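Shown here is one chain on its own, the form predicted on its own, set out as structure tokens.
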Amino acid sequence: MPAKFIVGTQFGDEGKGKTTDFFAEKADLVVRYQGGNNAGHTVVVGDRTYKFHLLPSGLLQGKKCCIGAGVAIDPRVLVDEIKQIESEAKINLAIDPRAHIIMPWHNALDAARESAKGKKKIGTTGRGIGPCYEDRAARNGIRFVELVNGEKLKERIAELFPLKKKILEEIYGAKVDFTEEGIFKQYSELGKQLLPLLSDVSIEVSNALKAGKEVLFEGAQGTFLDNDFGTYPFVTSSHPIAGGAFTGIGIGLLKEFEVIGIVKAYTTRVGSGIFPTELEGKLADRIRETGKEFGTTTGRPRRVGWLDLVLLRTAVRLNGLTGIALTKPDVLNGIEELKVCTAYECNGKEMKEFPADWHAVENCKPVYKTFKGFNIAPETKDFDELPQEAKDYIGFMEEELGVPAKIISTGPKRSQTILR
């Protein structure tokens, strides 16, 4: 298929960064399509763990890779996550003039509001991701084509500092503790360090995709974070689902593509939000420590559950899956026991896919069924090679979604991938 797109199936931190890297070494073209850095792509290669926030997973496999329109950029990260890779990797990159840049009044008022909202906070990043895409929607933005160009940069700051500083003084009562002229001579000089990137992204996949060459897709976060289709308000700022590649690089619809849905084989979240198969205690503590679940962007414990077919089979939905990659059935290792939420049971009722309305699963019940427990050895490299228990699990998920899982992961390093 010459496009392939990788998106997560449930709340993010499904392990995308390990599939695309997988996928990348067939591919032409790396292309990331949403999100900022808030998200956290790791990859393993060997001994070594590269943990990617903006830049696109391809790289560690020498791609040539493009930042879209629909990425939010910050440029303070972005230069320091090339600082930190191009001494091993070639960094070949391109990133379009319409990306949104992240400023450092984002960042100020991404910490106002959540502190403001005390016990009712979304649980972000605290990155400015938020008021980044706010800014966008409401044309206060400033694009990657204005950073890279000192006079125009000078003349955006000059016009929304002033607005910026006000509200956060004003409304949140929050000391501003960076100046006008600061942050022009921070951003200019970043400005002048990525201008070289400087790509029509969207020319240039519409270019790769008509000459036949392979192109991946790399979204971040969930379909369940999804501005639209996620459990708003609890959600991005952006659309992780697969139709967001097409606005977040600018590409018309294709005849031809597979779309990767990575499904973890329990479930996990960062900050607020329902979360009907939630596991506490010494159970959840085990898989969170096994699974290192703890954000690679904040640092955050991750909380943990278990695997939930209602919200898969919404995901298999919204992003049109033609195959899944199960990353971490490793992690579950040694349990004896195994479930997996199969309907939720409402005033009697089951519901089989997550409504519109994620109020009406606030009192619901997870109606699970009940797995044994296996063991997976990271060495194994063959599915018929899993244990029984192992392909029983993932046969009923196969099942119950109607979709193959086509990669089983068995451990963090590249190597230690089935394919099937």
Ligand code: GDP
The other form holds:
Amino acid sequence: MPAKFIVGTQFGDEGKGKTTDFFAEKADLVVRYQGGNNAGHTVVVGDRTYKFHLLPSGLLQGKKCCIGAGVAIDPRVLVDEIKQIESEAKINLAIDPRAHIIMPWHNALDAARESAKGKKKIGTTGRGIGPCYEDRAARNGIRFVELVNGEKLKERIAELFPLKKKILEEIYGAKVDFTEEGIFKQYSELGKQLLPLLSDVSIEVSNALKAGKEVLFEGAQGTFLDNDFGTYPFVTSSHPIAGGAFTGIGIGLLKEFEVIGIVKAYTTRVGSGIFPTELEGKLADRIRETGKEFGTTTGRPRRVGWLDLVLLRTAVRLNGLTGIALTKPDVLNGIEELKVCTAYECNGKEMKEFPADWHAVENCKPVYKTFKGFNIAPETKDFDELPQEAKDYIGFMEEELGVPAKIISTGPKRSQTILR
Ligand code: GDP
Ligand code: IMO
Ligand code: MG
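For comparison with the form predicted on its own, would you give the structure of this protein in the form predicted in complex with this ligand?
Complete assembly follows, chain above in first position.
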């Protein structure tokens, strides 16, 4: 299939990095379309672990990679990430001129807003993502095409800096420890380094698709962190759902494509927000430790809970999933009884899809189906070799969602992947 979309179906960290790297072997182009360095995508090759924040996860397969217009780029992070990887992998990267740039005031505003919200904080990654996308919508943003043009950059910083400084100091009482000159010096240097990567990604991707090449679209975050369709306001500021790829790159609707939803065999969430199947206590600790559920970007412990089919049914609809990649079932190894949430019980009624207003399910109870536990060997190569109990768990999910699990991941490494 010429176009394959990789999307997170839960609250992020489902294993998009691993899956993208796996599919990238057969792809020609790997493209990020939204989010920024709030993302942390892990790829494990042999004994090495790589964490990508802005670079697409197809890089280690030696594939051409693109960062589309919808991505919020922190050039400090991008240049660092390139430096870290360039001795090991060939970097063939294109960056769209329209992509917006995260400026130091975005990080400062992110921190100031979170602290002003107190108990109601979102628990953002602190990477300036929200303020950067806000400025894009408010038409106060700086784009990549301006970052790489010294004169223009100087003009834009001069226009925006005094305003941002005033907001930070006078509204939030924050200390501003950066200067207009300092920012220009640092950012114009970064712009010079990144200039050779400027290329119209909308054209690159459209041409690749026209030529029948395989394009892999790598989503960041997850369906329920989507700015419109997630658990607002506890969401990110971009569109991680598959539709976000069209506006995030600048391509038309496609005739043929696959949408692979990455489903973690249980649920995790970092930051605040509703989590109906959340677990606490010893079992939660066990899953968190075994699954190494600590944020790739911020190191924060992730909240953990049972698999939630209400969320997933909704994710099937919102993304038009054609297939599922199930990750981390091995983390559940040895747990005697597993639970899967099939619906929420609200005032005597069963709710099967996640509502637009999450307050409506705040006081509902998850309805669980119980499964016998399993033990998956990490090097299992064939679906038929999986224990019957694991097949039952996976089969039930497929039946309830009406979408086949095309990949079962049995460990973090490339080799630990069953393709059906
Ligand atoms: P992403 O943000 O969706 O790319 O996911 P992250 O990289 O933030 O988190 C997923 C974590 O799970 C990473 O540490 C991966 O190396 C790891 N991982 C991915 N698939 C599997 C799997 O099937 N089993 C286990 N045990 N770990 C996995
Ligand atoms: P990947 O791509 C998990 C969460 C934050 C917070 C909310 C808003 O690795 O799956 P933001 O910094 O975007 O304004 O934070 O979204 N969040 C993620 N959670 N994985 C991610 O990315 C995330 N990116 C943002 O924890 O709750
Ligand atoms: Mg992650």
